[in-house]
Amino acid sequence: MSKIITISREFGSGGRELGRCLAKKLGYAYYDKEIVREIAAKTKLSEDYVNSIVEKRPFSMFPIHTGSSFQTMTNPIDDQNQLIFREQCNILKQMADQSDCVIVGRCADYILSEREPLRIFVYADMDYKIKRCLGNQSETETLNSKEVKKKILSLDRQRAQYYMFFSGQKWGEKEFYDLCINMTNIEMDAAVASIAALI
């Protein structure tokens, strides 16, 4: 059975860059915009469509976990969401089955359970992430401390509210995960070579 990685991250912790670089210095695929792609592909919608939902709470009544509604009537962004989300767990599962990998969000720790994935959510301190935000932002973007802060804040809310959505499972919480990393003071390189030797 491969052996998976799966990271969740507070927006600006500096998970996707641990999720990569950990996955190179094991020699693991790594998973992450790759599944926006395949979604799309697979349901016929464009990639900025997919990416603008697979990380926010779908508009609907009931939670799809649930497997029912009480709704009469169909609802086209509720079947749309659900197709969306049917997707995005059979692309996980193909991947996870395909070889050793990190998959950095989309409720893979949660589609993958079954699977007993090492499950690691990365966090850090406001004023770390606002500086590691504004220290990648393009030549384009001209946000402020203010700015990226109600950012980070909205980001982090909609990544809490999909994750509940479809997993009834509270986002962040440590009874979910095997390891939980506070980024503020480690070093990336430190984090990747503890998180593998741990491995």
Contents of the next structure:
Protein chains: 2
Amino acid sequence: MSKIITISREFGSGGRELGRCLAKKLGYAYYDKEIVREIAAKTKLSEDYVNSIVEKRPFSMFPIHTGSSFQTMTNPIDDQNQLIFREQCNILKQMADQSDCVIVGRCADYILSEREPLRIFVYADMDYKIKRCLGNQSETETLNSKEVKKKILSLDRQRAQYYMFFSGQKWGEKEFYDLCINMTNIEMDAAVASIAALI
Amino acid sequence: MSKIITISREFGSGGRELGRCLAKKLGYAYYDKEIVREIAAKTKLSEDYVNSIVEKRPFSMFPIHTGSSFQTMTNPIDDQNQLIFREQCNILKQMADQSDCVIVGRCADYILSEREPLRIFVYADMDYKIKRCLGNQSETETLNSKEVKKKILSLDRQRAQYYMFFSGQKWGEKEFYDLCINMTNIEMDAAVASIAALI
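Starting from the form predicted on its own shown above, please give the structure in the form predicted together with a further copy of the same chain.
Starting with the chain above, the whole complex follows.
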């Protein structure tokens, strides 16, 4: 059975970079945005649309009622989101079957739990994340510290809701991970070496 | 400045063993029960008494009032506990000055925070901890699973209260540690190698 490492990460903590470096060091396949691309191809939906759903927006939380009757109607948005999540499950399982791999985000730790992945959670202090995000901004992005902080909090809240909706588990709660690594005072190389030592 | 690794651990998770193995691998000094022995020597209190306080019993939480007056009286038990905590701080700082070291428990991560220790939290699933405790029982101990679980929960509750009292921080909350490692599915050798890779 192939070896799987799943990386869950706070936005701005460097989890994605850690995943990429780790895959390179171990010679594993690396899956991140590829997952969205595959889902879009399979569902015939646009990559942008899939991206706006995956890790961000779960189903609407309540059934829709019509008039005074309590008959539940199907919600077409929910149907589409369900389709996306089903495809996401299939694609992650196919990826895990193909070879040893590192998978970033997308509830992979939960979806692939039967294959006993090494489950990593990457986090950092808020100041560290803000500084890192500001340093990584492209020329067209002009967010200030306050706006970056708002973005970090908002994206992490969405990830937590999405994760809770599908897994019933609390995102970032250490009992659901094998290793939680705080990047605030740890160099990227050391973090990669530390995780690689567990394989 | 000497390198310091502090290990906080859930009871039964194997944190103490991990600390010992790590110190051996790195050639660092290892401090655990030595701390209690030193405090006892310095305060002229018995080791058993110091042991019953350190990591277990903080001060009484409220001042003592006499009659209808709200005048605060000194509580001799609190005085003694304060003395023990002061000695604990001094001794930990002396130990940290002497050489690179691994220190298990005793709020060392908080007390030595200015020296920027590598702060590790070791934890595990309850079933793992119960099994490990049962396996480590001496011939005179005859606790069953239920009793062991009760002991684990009680000791961890005491540690959390003690830590909160002195640090104002939540024991085991991942933001206060650099690395949190779940021993449930990780072998001792791999855990030691993983932490050593961060040095």
